[in-house]
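Read the single chain below, which is given as structure tokens and is the form predicted alone.
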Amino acid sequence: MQDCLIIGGGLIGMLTARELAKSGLSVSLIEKGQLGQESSWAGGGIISPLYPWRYPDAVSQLAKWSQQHYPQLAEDLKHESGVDPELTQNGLLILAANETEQAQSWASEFDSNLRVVSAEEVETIECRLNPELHTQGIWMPGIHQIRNPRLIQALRGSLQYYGVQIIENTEVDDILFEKNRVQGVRTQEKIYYANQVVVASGAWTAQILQKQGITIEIQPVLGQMLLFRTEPGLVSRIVLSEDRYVIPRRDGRVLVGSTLEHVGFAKTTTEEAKAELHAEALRLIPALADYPIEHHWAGLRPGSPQGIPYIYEVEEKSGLFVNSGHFRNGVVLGPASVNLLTSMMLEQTPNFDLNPYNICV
């Protein structure tokens, strides 16, 4: 009998398992495939929501807490695993001149470093930017990015460091209860017993909960991305324009994303999206025309109403918790979401008001 069992081995599930194990609990993590190979691996790793002022305050509160704690988390993961997740402060340049008032109003509470910059300053901030896009912009110099695949590798090492039992390629068939108290889960191979169960299965969360008669609004949203192989330093800043972004990695690779497609659980790439993203990449950074596309992939995000994640204990299902529905913001909201959930599970005082994330309220 374990203290806790986590269903879902993406970023949220891995962070949850790590935090509970750090607190001295025995933890098992069950993943239907390989750890972190769905949306956690597929995303860009920007430690900020895109256009953060468009989201409810409930999202911004989680993002701000995570942003403050990511540097220490990255250092701890490097120490525990030997893998550097490459947390890098590039800053985020947003070309949305018609949203400057919204941005400044939002920044008065959530990001005091945000400032509106002139066309001349935009050129200075990112010299490779298309000259046609040299217009008034919004500059957030404190924003970091993290390299998703390396973050997943570091988290795996951390889970091993803290003694988490990792069970991969195993799908949960049912969650077991006795008198509305969770007992564990059943897979095709065996039953795993636990005092608490967390469903952190991303886009598949609604399917798992539906078997228990629990309805939750999470839908898969496909996102396709491109990766260019360039020279280190070709692009220096994260740039966002018209819902498309470029993200420079330390080794010269440049990510371009992403699409938003409601196609169910079909995780496929298309030539149409590839062509569109390639065109958008050149619109933002014309110099990318001289470099090859190294990779084109797709991932399924857990879409939820307004992008607010569900973080709560299921009513009348004692010991069953949910941490899912982060949509495009799993990386930036993950640490804060996990802090909130584990404070509930460990009966500690939470850092945030629980109500905005609780479907039972």
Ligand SMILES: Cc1cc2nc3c(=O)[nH]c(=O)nc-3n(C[C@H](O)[C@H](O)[C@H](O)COP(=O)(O)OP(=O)(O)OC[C@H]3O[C@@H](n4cnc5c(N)ncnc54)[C@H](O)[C@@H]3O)c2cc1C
Second form
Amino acid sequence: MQDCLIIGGGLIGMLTARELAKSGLSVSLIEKGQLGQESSWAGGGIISPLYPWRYPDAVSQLAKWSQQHYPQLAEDLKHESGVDPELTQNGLLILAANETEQAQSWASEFDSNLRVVSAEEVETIECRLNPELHTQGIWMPGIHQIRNPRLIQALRGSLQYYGVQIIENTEVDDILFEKNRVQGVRTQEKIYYANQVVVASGAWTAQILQKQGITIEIQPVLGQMLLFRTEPGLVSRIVLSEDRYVIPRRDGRVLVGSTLEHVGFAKTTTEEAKAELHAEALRLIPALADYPIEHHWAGLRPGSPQGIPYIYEVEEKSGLFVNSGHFRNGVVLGPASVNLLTSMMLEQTPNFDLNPYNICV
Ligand SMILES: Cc1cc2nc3c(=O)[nH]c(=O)nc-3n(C[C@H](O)[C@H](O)[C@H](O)COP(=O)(O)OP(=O)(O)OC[C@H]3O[C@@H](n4cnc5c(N)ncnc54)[C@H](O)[C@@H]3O)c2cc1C
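What would the structure be for the form predicted together with this ligand, given that what you showed me was the form predicted alone?
Every chain and every other molecule in the complex is listed next, the one we just looked at coming first.
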């Protein structure tokens, strides 16, 4: 019998398992495939929501907390695993001249570094930017990015460091209860017993909870991405315009994202999206025309109605917790949402108001 069992080894499940194990609990993490190969692998790793002022405060509060804690988390993960997740402060340049007022008003509470910058400043912030986009911009110099596959590798090492039992290639079929108290989970091979169970199953969360008669509004939302192989330093900032962005990695690779498609659980890439993202990449950074596309992939985001994750203990199902529905922002919201969930599980005073994240309220 374990203290805690987590269903789903994406970023949210891994961070949850790590935090609980750090507190001295015995923890198992069950993943139907390999750790971190779904949305958490596919994402861009920007440590900020896109157009952050468009989100409810419930999202901004979690994002702000995570942004403050990421440098320490990246250091700790490096120490525990020997893998550097490459947390890098490139800043985020947003070209949305008609949203400057909204951005400034949001920034007074959530990001004191945000500045509205002139067309001339935009040009110096990212010198490879298409001159046609030299207009007034919104500059967030404090924003970091992290390299998703490296973050996952580092988290795997950290889970081993803290003694989490990792069970891969094993799908949870159902959650077991006795008199409304959680007992564990059933897989095809066996039953795993635990005092507390966390559903952190990303886009698949609603399917698992449905078996218990629990309805939750989480749907898969497909996102396609392209990767260019360039030389280091070609692009130096994360740039966002008309919902398309480029993210420069330290080794010169440049990610371009992303589509938003409601196509169920089919995780397929299309030639149409590839052509569209390629054109968008060149619209932002014309120099990318000289470099090859190295990779094109898709991931299933756990879409929730306003992007607010569900973080709560299920009513009348004692010991069953949910941490899911981070939609486009699981990397930036993850540490804070895990801090909130684990404070509930460990009966500690939470750092956030629980209500916005609790479906039962
Ligand atoms: C193209 C794209 C770009 C993105 N860019 C960013 C970004 O720049 N910044 C940001 O903050 N966020 C970004 N995101 C969003 C972010 O990646 C997600 O919000 C986050 O990864 C969700 O993590 P998760 O652990 O909930 O889900 P997942 O990573 O999908 O993990 C869920 C896991 O649960 C497992 N599972 C499901 N059912 C079962 C079962 N029955 N038994 C066992 N295991 C099960 C799955 O196999 C999966 O591994 C992006 C996403 C995409 C797709």
